[in-house]
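The form predicted alone is given below as one chain in structure tokens.
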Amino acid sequence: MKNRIIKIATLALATAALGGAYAENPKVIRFGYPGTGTGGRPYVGGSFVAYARAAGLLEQEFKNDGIKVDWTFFKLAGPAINEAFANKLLDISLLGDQAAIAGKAGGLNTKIILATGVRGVTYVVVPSDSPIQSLQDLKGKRVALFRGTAIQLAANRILEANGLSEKDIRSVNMDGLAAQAALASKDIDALFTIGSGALQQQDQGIGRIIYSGKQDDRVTGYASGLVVDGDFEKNNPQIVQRIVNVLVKAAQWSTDDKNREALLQSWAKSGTSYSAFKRDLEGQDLQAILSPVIDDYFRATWKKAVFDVKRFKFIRNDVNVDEWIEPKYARNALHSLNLENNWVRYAADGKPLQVTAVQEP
């Protein structure tokens, strides 16, 4: 009887070292993701986990676990992610650098765990027969930008690089839908926007671009990642696995530029038009902006986040960056899908690395 009494605590031991490698699978996984598509659909576009969303590649994955995906779209994006991560709500969710910076700020135990975007393109949009021309003529107009968001962080860092700052607009907080309504009944002057909306707002007569991203190289662009809970993670590192597993082949198959046309198909499911989608990625190399890989760059870009969310004062507390980011999934399901040289790795300052090698931060 003492014998086994012993095994069994031996064997309790083991299992909290492995920090709950056999603890019971999770009945459903909870997944999020900032923003909407159009009309509330359950659909968005711009990323490779939106691909594997639009694709139902998780919902495939654990189908013979009988493990449920329950995807919830945040129409007031990084803000309410962070409300759920804060109420246990959520456990994995893909977010813009500005929410998660604030988060992890005010103390919720989340981690990175996959790179999901960088170098993310910001446009500023003002109605077609608007007669402003210029950021610099955006002084005391109503300007939407939703605070607490990626968009604000780039707002502030696209005036700045122009010789103004938030207080020199009459800055109005709203989320994406929201900001387009207003701009299409001209109850704002201008707005900041992420990715295709601009586009599809400019194919349809409503809205005119007036500063693009892409012709700013003062302007770092925004990063995403692929955040989870601290707890759904030490509880269930082998899911968490599966999943950045999961997300690594859609990433393989979104940057493949054979697959570019039926990419932005899966995107348009969410109500943003083909051709928006086609236009925000002329000029870009979707092998760069949507790479997985923790590189020097994805890690750069996320300290510069964090210097200048606290620079521009939407947070106190510092945020220590090389902590924060656990990189063992990326890198485990690179070396197990035999895809550690399929992306190009950057350094700090945003330039290729040529190595013969592949290392591993």
Second form
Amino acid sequence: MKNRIIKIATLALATAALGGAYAENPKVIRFGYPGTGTGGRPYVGGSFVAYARAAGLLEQEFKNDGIKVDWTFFKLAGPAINEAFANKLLDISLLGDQAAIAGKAGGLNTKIILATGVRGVTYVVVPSDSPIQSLQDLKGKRVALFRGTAIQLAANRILEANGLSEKDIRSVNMDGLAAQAALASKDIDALFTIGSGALQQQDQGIGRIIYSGKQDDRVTGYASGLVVDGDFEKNNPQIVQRIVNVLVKAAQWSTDDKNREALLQSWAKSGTSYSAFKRDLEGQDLQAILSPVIDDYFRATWKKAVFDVKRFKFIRNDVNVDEWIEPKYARNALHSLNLENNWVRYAADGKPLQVTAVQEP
Amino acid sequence: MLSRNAYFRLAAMLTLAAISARSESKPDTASAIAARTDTTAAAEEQKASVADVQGVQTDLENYKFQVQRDRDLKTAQSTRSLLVTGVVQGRGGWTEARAAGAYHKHTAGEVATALVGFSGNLYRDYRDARNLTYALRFVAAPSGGSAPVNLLDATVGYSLLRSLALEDQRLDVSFGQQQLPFGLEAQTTDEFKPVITNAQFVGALGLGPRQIGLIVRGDFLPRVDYGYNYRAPIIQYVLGVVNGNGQNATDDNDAKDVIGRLVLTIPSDYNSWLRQFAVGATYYRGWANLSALKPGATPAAAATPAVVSLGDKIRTGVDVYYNHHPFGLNYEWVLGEDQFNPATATVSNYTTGVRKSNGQVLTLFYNFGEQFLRGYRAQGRYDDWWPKSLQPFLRIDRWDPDIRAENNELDVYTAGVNFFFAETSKLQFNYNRRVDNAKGAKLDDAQGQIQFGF
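One more: the block was the form predicted alone; return the form predicted in complex with the partner chain.
Full assembly next; the chain just shown is listed first.
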């Protein structure tokens, strides 16, 4: 009898131990994205993840498994994505640096598994007929910035580099759509924004760009990554790997210069014009800014972001970036797709490394 | 919508584009055309022609005409900014008790409440958001048998401090007829109230009706978690002076009632298990007219009541609020102290007594769904999506009308569920067991309600 009990107990333990490995596939992958298209439409541009969504690449990948990909576009961007992660409503998401860091510092069980962007450009836009000409003129003005997102960190870096701080302006917390409307109605004196939206506002005649991060080497551009819920990653490592494989392929297509026009046309369906995307990317190397590779520069960018976010007192706890980033999925994808040398790798100081052999990400 | 300046800019751009297109539309020679590369030809094809530009101009003019005409003829307008809102509650119920004056009547259907409100800014402060606001709400409660429509709220409010950022402390003042800021149960709006009916003490202690007066609300030490843009002030306070005679009535004495409330929220980040854990205390000090019978002018005439003094009306409350999605817990304890004259008191011979009463209510609920997650609700969608949510709850409500008397408590145990199926609408089902300890009677009833708003 005693032996029988031990056998049953052993079998039960073995079953439990193997449970994770043989866990059933999820019926749905809940994919998040910070932001929406113009007017709140569920269509976005500006990243290879946006292209993957537009082309339905993940849906195709999991179609035969009966796994649905459920995309959620969050109007309130990164903070709302953190809320969704905290309440177990999301499995995986693209996320900007500050929101991801603040969520992690607050105890969210997440991992960064793929680079989705570095060297992001921030703009400062003022109403088209505003007398404001420079950042110095922003002192005491009502300036919109989307708190809790990468914009807030970028804004603080830019202000600091120009001898200012957030205390010198009257900062107003507004999401992207609200800020654009406020700029048109002149409810605000200026806004910090990222990506092509600033150029669109200029095209529409409602805004004038007084600062572009493209010309400012003093300020580190914002970064974004693919963030996965820790439990989802633990229970579905093969699913996560397939997601990363698909997205790396999307990155390859998106950063291939011969697809540039098609990529921009795809993004333009978000409501931001083709022209705005095109000019936003002018002078930028797609291979560099949309690289999915987790290289030294990507790590250094996130470490600096953690340092700055804490320095600006947006978080109280520290975040260990080396433990947070899980590079194995990106490494496996690059290896299995034979794309290890498709993107230039950069050293921590941002300078390209010489490619002499296959490098581990 | 584009601003006026933007229209002018767009028109100017279109004009320039038309001039450009005209200048480039000179007839080319056949040889020159043949010499063009495919790339150049493709680029030429993408250029706007005069016809294209004229088409856009026509569309723009049509759009401007339509907007202006709709504004003139089909748009509601007001002098100041205006938000129109409303709530309607349709209710049906069954009770074990047989209704008096009717033949075996146990059921009823009614429109419990119909409310319409108007609110907006009287002055909008673009610089610091120290806005001057107004709110006007009317309510009809057809089942109550009262006047068809009554004024519910009529307030003017002002933000005394800059309120642009999450870190800013708040200090708002409002004047007019408004909800008394007492505890949790009395202040909770219908949108967030899990149970169809209020706890017993709200009505019994007169905390439900609006009061006319001045209320100041503020907070200190706001704690902000930027990871979620979550703001939780550690200290919230309310101070107020009101008539004390209820809504839609002039003051009936010179004594003004005062109220003070303090709420302490445990400082925590959003992801902490201590999120939204708060303890509050409220003190309301009022005075009510006390009457006694005045003899008639003649021995045969009936005595009439006359105000002979002012009696104390004190309400003390303590509450605990823990709303940590997906579950929540609210507990509230209230003590009422009322001086009164016996019904038989006369102006020449009366003794004022004091009645102490006590109410307690505990509500537990659990949310299945995302109705109360602000960030998740705000999604980019093509359709009219809203997260469907289910909220089962339990409430224990005890009312002791006189704490000196033994075994006279009235207990109401309620189990129910709320189904949120659209942005401003919900279905509610409550099953109540009412226990009258004084009579030793138990009575069951059930209510269903659909609440929709706009």
